[in-house]
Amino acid sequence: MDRNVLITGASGNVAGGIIPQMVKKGVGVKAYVRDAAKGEKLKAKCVKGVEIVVGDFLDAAKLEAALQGMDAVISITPPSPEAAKQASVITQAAVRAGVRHIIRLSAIGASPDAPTDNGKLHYQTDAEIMESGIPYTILRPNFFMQNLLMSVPTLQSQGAMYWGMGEGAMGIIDVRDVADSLASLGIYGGHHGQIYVQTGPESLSFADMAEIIGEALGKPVKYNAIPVEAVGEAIRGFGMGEWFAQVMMDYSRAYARGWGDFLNGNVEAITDKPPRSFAQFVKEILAPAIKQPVLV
């Protein structure tokens, strides 16, 4: 396949599911990473068809050089207060390099009045992309199933998980379906001018999820709803800083009131296959992680 694509944030979990699919289809992939060591690990996994480019998100010259000759860029930036600034450098570099398609991983509810700063920053990026003159496709996925991997320690030790989202249900989505969607867009293009909010096949509360996890493990699992303030304390305790703490508290409030309680067919619209169920995610990813020996 005579097609070349640059992926930013290429050492992250989402990109890790995109790159092998694109390489398998013969797409020439450039992986833009900030950490040279992570770049080498990535290259070791995908020996053929991947060119590693090490550079900072704010290095406009490096990004523009990397984007020369690219048919598309898959624009992924990590959540941070600097995310919109970083993404803007990618977008403007793509304009100058003559890239023909921007594929953007955004966030659920991205808008000027989003309930979180993360959503507001993503909206700034989305708006800039839409005004860039380059054909675009934007994905705004719901809550990731893989976020539950943060609960593995308490699921192992207590058979319980603690979240601040009350009884709110959400159309939770497997990261692998988001990666499949981005890979399909990178390989085949199309879907220009589209913004896809993406969900999994069912809307579940954390109590529902606990029941499904328990069935997979063969023992009861409890969901303990905690105050939003406790969510912030936990995030600070992980050393993730005040910005992340506030974002997670704001997301918790939004999801608790049913903000993510909806479903659609936008995964299948891109990939031509239905999204993975939560039970499938538990069987293939979460339960094996929980069953791993606990390191003392």
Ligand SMILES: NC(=O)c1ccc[n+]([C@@H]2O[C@H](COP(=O)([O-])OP(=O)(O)OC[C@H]3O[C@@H](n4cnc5c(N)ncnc54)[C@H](OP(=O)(O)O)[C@@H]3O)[C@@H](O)[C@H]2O)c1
Given for the second form:
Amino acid sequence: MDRNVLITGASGNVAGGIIPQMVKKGVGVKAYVRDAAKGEKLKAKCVKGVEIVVGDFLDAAKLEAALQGMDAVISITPPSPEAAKQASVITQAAVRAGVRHIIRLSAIGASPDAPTDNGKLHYQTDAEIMESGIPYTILRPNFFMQNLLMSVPTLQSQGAMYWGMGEGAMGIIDVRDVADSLASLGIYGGHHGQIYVQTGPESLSFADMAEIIGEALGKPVKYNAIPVEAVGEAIRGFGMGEWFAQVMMDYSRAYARGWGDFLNGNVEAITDKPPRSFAQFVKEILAPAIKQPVLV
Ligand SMILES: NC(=O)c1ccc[n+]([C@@H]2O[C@H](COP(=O)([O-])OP(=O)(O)OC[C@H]3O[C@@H](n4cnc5c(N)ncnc54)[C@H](OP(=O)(O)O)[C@@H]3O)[C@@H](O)[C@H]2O)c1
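Next block, the form predicted in complex with this ligand, ref. the form predicted on its own:
After this comes the whole thing, all chains and molecules, with the earlier chain placed first.
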């Protein structure tokens, strides 16, 4: 396949599922990483077809040089107060380099009046991309199933998980379906001018999820709904900082009032496959992680 794609955030969770798929289909992949050692690991995983470019999101010259000759850029930045600034450098470098398609990983509810700062920053980026003059495709996924991996320690030690989303149901999505969608866009292009909000196949509350996890483990699992302030304390306790603590508290409030309680067919619209169920995620990823020996 005579197609070249640069992907940023290449050593991250989502990109990890995208790059091998693009390489397998013969796409020439440039992986933009900030850590050379992580780049080497990526290269080893993909065997061939990945060129590693080491640089910071804010290194405009490095990005512009790397983007020369690219058919598309898959723009991924992590959640942080710097995200819109970082993504802007990617977008503007793509404009200068004449890239023909920007594929952006945004987030559910990106809007100027989003309930979280993460959503507001994503909207700034999405708006800049829409105004860039480059054909674009933007994905706005719902809450990732893989976020539940944060609960593995308490699921192991207490058979319980603690979240601040009350009884709110959400159209939770497997990150592998987001990666499959981005990979498909990277490989085949198309879907220009589209913004896809994406969900999984079921809208579930944390109580529903606990039941499904319990069935897979063969023992009861309890969901303890905690106040949002406790969510903030936990995030600070993990050393993830005040901005992230606020964002997680704001997401908790929004999801608790049913903000994420909807479903759509926007995974299948891109991948031609139905999205993975929560039970499949539990069987293939969460339960094996819970069953691993606890490291002390
Ligand atoms: N979690 C959810 O439920 C959810 C739902 C919808 C949308 N999203 C969106 O998904 C995106 C996150 O994707 P992800 O999980 O793949 O992110 P991630 O795992 O945090 O990966 C971020 C990547 O960016 C790299 N990076 C960080 N700072 C950098 C810098 N200054 N210069 C160059 N590279 C840098 C990291 O490199 P290192 O490996 O070296 O750190 C890593 O490769 C966010 O935009 C989020 O809003 C998340």
